[in-house]
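Encoded as structure tokens, the following chain is the form predicted on its own, with no partner shown.
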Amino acid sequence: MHMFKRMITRRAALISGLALGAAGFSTAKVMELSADPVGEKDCGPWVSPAAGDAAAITVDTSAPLAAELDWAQQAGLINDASCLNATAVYGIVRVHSEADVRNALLFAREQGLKIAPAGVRHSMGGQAFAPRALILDMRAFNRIELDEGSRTITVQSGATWHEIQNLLHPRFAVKAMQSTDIFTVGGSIAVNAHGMDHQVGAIAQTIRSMRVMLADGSVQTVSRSENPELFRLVVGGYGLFGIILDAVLEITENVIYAAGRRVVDYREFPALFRDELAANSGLGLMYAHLSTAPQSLLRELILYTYEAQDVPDALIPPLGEVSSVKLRRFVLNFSKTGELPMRLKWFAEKNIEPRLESCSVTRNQAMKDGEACLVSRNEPMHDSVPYLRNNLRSETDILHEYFVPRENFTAFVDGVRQIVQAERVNLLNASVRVVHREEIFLNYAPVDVFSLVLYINQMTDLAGEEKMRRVTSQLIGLTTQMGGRFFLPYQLHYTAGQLEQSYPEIRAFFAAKRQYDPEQRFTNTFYEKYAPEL
């Protein structure tokens, strides 16, 4: 969901070079790591135990309300982004307003159909759809209204965050989202997600209400003061308690800020944060990324900050898309083939992508030498992430997140390191995140955490699917021996007995969830997959 910003930075060229020398890659291997993806990616030879039923779905066209839909497809595959979860479902439906909302959901009670709603699906573990379910389509339902004198967005669950930084450029910025744009505001409120900005943290807290169109039809106005139950059990409730139509959302000044960045030992970090960074009202943004090279794997840290700085005199460009696709993907994929290119991908980072820093705001007077790197505060945050996206066959790119007691981080990376070594895990990026006690129902920080975001490669055959799944159940065994909580928009390779050690209170959710949908209308794999044992 928040977790891809830099890894691919836009000096990766340097990276390239020096690799290209070390490895002596054909023309054609190059070609094939850095190609342009075609359609959504195969990721053969697995099949998804989910996709074995897709011939014997059958879209009842007959039925009145079947012709007020528009279908996006009938009966067929879905997945996400890990294409593990091919998925058999009824149907796909486009929603445009707020009564194709509800025409789905008289459909679906007509027929007989669970239904979930789907934004970009880059969550991991099918938590956007569910077999034989009709799945809502929620990215045409976007649309933003801007009030500046409340410093508000009232924006349509399907909009993403890049359509809402074109329309908030030059003057205003999100407050709270994920450090790439991707992804629906529906998809992240229904994770609770957070990012970049340690201070204001998860997207919870910059929201002033929502509209949520209930099982049977009905909408409720839902914040902290007014059905607030209700708000706890949507923000962070994967889609399980109805649909989301809009959200009022707090935004901010666009900030003119210095960027800057420096290496510490990772035992050097939280009394760094405590003792420096938390104090410091200035500093807008700040996430760090650890090493994944062999020599120094979790060891070394490099720490990326943004300060405000006053420039009355700043000139803002308007944003830009992500240059150099190819060469990007190229750099991720290459760095996956071995411990020569990744120990290149980490000195890169650390030695030559400092002194190519892109500055992007400049002021009307000359700068002088020696002037801060300046950016404003949605720059960081613009990256659609088109690099991560390739046409490499048995394999793909998970994500894991999990949260630990901020006192216990420098023994939980030294675990996660343990477990990595062990395993043979291949491991493209560690980042750190900041993340505050939550409010919600479902809550992945109940005290002050650090968040730990693992992006790995793994191979698409069954062994692959195993290590995987042995590789998370240790990482979620030492999460809980830390006192912290491990992330679940992603792979469901956990048993009933982890979710609920790590999450006590899902029992209750589970019941909240029966009692605000009696007939179980709303759905995705998880829900199928643990509330029947739990």
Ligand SMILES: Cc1cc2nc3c(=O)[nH]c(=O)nc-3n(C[C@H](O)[C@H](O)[C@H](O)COP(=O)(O)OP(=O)(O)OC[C@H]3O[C@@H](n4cnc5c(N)ncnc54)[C@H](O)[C@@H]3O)c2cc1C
Given for the second form:
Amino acid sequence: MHMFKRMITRRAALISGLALGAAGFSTAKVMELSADPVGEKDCGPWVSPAAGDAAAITVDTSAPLAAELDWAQQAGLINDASCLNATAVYGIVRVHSEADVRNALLFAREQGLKIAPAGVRHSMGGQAFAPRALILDMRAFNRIELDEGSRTITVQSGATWHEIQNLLHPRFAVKAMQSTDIFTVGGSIAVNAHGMDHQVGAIAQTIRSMRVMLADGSVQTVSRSENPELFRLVVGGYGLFGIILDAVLEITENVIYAAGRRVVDYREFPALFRDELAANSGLGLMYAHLSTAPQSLLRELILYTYEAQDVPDALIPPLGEVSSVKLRRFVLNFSKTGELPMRLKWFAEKNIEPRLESCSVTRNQAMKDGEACLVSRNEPMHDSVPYLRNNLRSETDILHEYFVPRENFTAFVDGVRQIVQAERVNLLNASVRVVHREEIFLNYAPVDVFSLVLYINQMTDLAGEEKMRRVTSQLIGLTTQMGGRFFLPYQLHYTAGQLEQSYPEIRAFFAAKRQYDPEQRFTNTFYEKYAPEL
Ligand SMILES: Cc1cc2nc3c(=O)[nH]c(=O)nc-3n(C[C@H](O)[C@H](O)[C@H](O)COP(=O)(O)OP(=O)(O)OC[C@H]3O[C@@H](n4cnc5c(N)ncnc54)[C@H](O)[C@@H]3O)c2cc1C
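Next up, the form predicted in complex with the ligand, please; the one we just looked at was the form predicted on its own.
Then the entire complex follows, led off by the chain already shown.
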């Protein structure tokens, strides 16, 4: 996530290095904490209950359509970014064209199989697959067409934001996406992703229209005016209503921003937002980090702002890949190991990082001392977070997100702090985002909210899973008590009752799913777990 990029610097690593000496860290340990991943993360002892028996599955290769499909895998296991959800599937087919989606659908119907579309599988509760299902790997279905006149792109659903940004830069930029660029458009629409642009809101706001293939093979155009009910169901619908083929998305100018930051007490944030930030129409991007250091846990808040500037002679460099990946990975992984390293990480973000800001945009004329730090919009949004991937065994890092009405923010953060302290949660990051009321069917934000994004390290054994289940349940309970909702692309550590409390429309959502897809062809682990109970 972008949040990590700015906090992990050479200087931070230097300080960490000093602490290492004190802590007696060996070179081998440093190498382990910073090593590049050698492949998919191995979750060590944990075996997912859904893993099933992959050996018991055989693909019917004699079926005529089987030869038409581009099999990435027949039978075997699939997993997601959490590495906790290994699941035996019928197979994985690569999608290159609309015909591939149709053939896969026909094949599934002939064979009586369920289908799930998958992007880069960064949902963390098996939302992009299900036991024994046929999985469509959408990533090669990624054509992007730019229409400068209408300021839109028409994009196939397997394209990632990274690919889109590479095409749009330097003139244009994505309007709404997550805070990092690795995700597919299909996976983002299916969760109604949101990010750093607090004015635009979630991706739903930027969709002009989409073409969706339904379970009967028909292709429907859906937008706010055409098939509006389906639009509200497909956006944030977790792939349960059809396969999004392509979408027409609004884009925006690659605006030049002055990057700013300030440290405030978390209790000041709601009024600061209401009285100053919300009223500033020039503020293009905005988010905050809460302290994860023990002495200021979830109290100190660094506010990051990006304010539009008129710089006619700006020189915008090409987009680069994230630098110092091993250092960044090391600092993050080191911070998991104890209170002192965590203090150092927060200290570095607060005190050292501001002096080392990457101000990539320059002027044709020499910049004067003390001039603002300029970046173009694409830069903070172009982060592929390679440093979040690692080889560490027996542990993994899990995302959570909770949305609470803005007036309850302070009380909510106080409640989260209590849970984190009581349960000794290894909290790596806590981001605050501004999220506007959304209009989709399965809606995480029926009113204007602030959201709290937590990145938590857990052990991948039974005890680690049980602890995360307990913590998640408490955090969801607190959120509900505060009139808020939890984000659904993460672990399924909640009961059907908690789901319904948070999303009272869930029964109607599942009923609509059965109406549009009577054979329940489209599925995922979330649907298979909760639909039978609701
Ligand atoms: C490190 C990290 C950071 C994150 N940051 C943010 C953030 O800043 N903001 C935010 O909102 N979320 C964030 N998320 C959550 C993320 O947006 C979702 O998990 C998103 O779905 C990921 O996209 P994906 O391509 O990995 O989708 P997948 O996980 O592959 O799929 C997600 C869902 O989309 C469905 N789907 C995929 N493709 C299609 C298609 N073509 N048609 C129909 N359905 C489809 C799948 O079936 C599944 O239900 C983050 C997650 C992680 C792990």
